[in-house]
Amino acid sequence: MKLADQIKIIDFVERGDERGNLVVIEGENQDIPFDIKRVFYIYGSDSTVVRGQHANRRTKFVLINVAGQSKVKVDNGFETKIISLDKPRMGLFLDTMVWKDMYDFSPDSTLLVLCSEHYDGSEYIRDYDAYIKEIREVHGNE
């Protein structure tokens, strides 16, 4: 299983003029590769806070730092990568079963998250060792 097949950087079209910039994001597989069922955002975190720290069995995500910046460490049990979210026109798509840690938030960071599913706590894996065990049972030691 390759991490590159489970994550993708999305560059949204930025429009603007003398009045400022405008980024349009459309669902239903136009810009976002799923129907959006839930939206939330994280703000007020500082550089010492780590958010996320889980994987999801059914939910796909797109993360967008609409203000400020943060980093996301993604892990599929075999590979790890760190992505800097530092442009409001940049999205990070995360497929199911990708472990995610969001951290290093700038003081002005607002991280917008678009989700493919409504919240269901039972589909979250919050223990990393349990996550690795589940991944290895499904995919072996690829």
Second form
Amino acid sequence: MKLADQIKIIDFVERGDERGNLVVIEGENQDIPFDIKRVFYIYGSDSTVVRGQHANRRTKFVLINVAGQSKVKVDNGFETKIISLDKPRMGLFLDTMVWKDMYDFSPDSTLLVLCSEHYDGSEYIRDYDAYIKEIREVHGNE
Ligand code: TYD
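Okay, that one was the form predicted alone. Can I see the form predicted in complex with thymidine-5'-diphosphate too?
Now the full complex is given, and it begins with the chain already shown.
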């Protein structure tokens, strides 16, 4: 299981002109690889906070720092990677069962999250040891 197949940086088209910038995100596989069922955004977190710290059995996400910056550490149980979200035109796609920590929020950070599913707390895995156990059951120690 390769982390590179489970995450993807998406460069949205920036339709700027002298009036400013505009980024359009169309659902249903046009700009992101799922139908958007839910949107939430995180702001007012600071550099001392770590958010996320979970994996999702069913939900896929696209993260976009529409203002400010943050970092995301992704982990598939075998590999980890840190991605800086620092441009409103940059999206980070996360497949199901990717563990994620969001941190290092700038004071002006607004992190927009597009989701493939409605909220269902029972599909979240919030215990890292339980996550690793579930991954190992499916993929062994490959
Ligand atoms: P949480 O998953 O801890 O947020 P983050 O992933 O940013 O760390 O969610 C915080 C609270 O908000 C928690 O009580 C669940 C609730 N919540 C919803 O009701 N719906 C949602 O879509 C989300 C993301 C969270």
